[in-house]
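Here you get one chain, nothing else, as structure tokens; it is the form predicted on its own.
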Amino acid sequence: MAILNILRYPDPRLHKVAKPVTVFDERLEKLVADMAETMYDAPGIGLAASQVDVHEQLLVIDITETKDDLVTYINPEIIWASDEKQVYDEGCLSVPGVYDGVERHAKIKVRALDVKGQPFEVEADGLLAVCIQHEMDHLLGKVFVEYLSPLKRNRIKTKMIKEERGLEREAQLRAQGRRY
């Protein structure tokens, strides 16, 4: 298994749309593990294959304290969604330190296939719904900061380019062998 790198919102890589998984293999199977990992070193709850910069309808998940209840979603499709709506505050592993209120859906059911192409469906609600929203958006190319004002987006994106600009500056001095 490995650690892969998560895009940082503005990367446009973001608004890529993922196609339909199909060949479910080996391939297949490693990067559900390396997505996994990935998504508990962030840590996080979730984590889309577009985040990997791998366009493919994929999602993992697991939103237990435990980190023992990890579920593949692949090719997901929302087949039933409340006319309830919620206000959560969420966060992205692509805009690291972000939180702001998203307004979804309550409850949902989706239909999904796991990780050797087997078929399934779940309903859900609370974090679980949101979850499963805000990381299905990322299978659209949107990210969870297109729903906020285009002031707090502006703010957020010159934020991440400014973070971003001092990672690449301390990486090249570490390279440099200099202190930062």
Ligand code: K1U
Given for the second form:
Amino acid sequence: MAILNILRYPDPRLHKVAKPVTVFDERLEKLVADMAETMYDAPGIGLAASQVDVHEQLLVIDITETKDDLVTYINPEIIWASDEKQVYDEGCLSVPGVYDGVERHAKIKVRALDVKGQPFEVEADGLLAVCIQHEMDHLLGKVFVEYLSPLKRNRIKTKMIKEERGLEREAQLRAQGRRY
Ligand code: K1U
Ligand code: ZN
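Having seen the form predicted on its own, could you give me the form predicted together with the ligand?
Now the full complex is given, and it begins with the chain already shown.
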């Protein structure tokens, strides 16, 4: 297994639209295992393939504290959504350190395929409903900060770009064997 690189906002690759998975093979199983390891390591409660620069309709979620209930959703579709909405303070591994309220459907019913290509359905509410909708947005190329005001989004973008420059500088100095 391997820890994959998570793209950071505002990387333009986060806005690519993912294509359906058509081949259920060992490569897909390895990708799912690597994504799960990457999510647990981060740590996070969800990860979409788009975040690791794989533009296929695949996501992993485990909202348990015990980290023992991994669910893989391939080609997920929301087949029902409640009129009722809920606001939750969301985070994102592609926008580390930023949490803000997003309004989404309070309850949803999702149809997806598992890693073997077998269909299943899930009814979700609470954090699971939030997380599925957040991850499905990633597959459409949408990052949660796009629900925020242009002012907040631009502040976040500026902060992320500054942090990225700092990280690049640290990496340069480390490569030169210096302390920073
Ligand atoms: O980047 C991602 O898509 C993962 C994201 C999922 C998510 C969290 C909260 C609301 C909506 C979607 C995260 O996992 S951010 C990290 C996080 O929330 C967390 C990390 C460790 C323990 C518990 C939560
Ligand atoms: Zn995210």
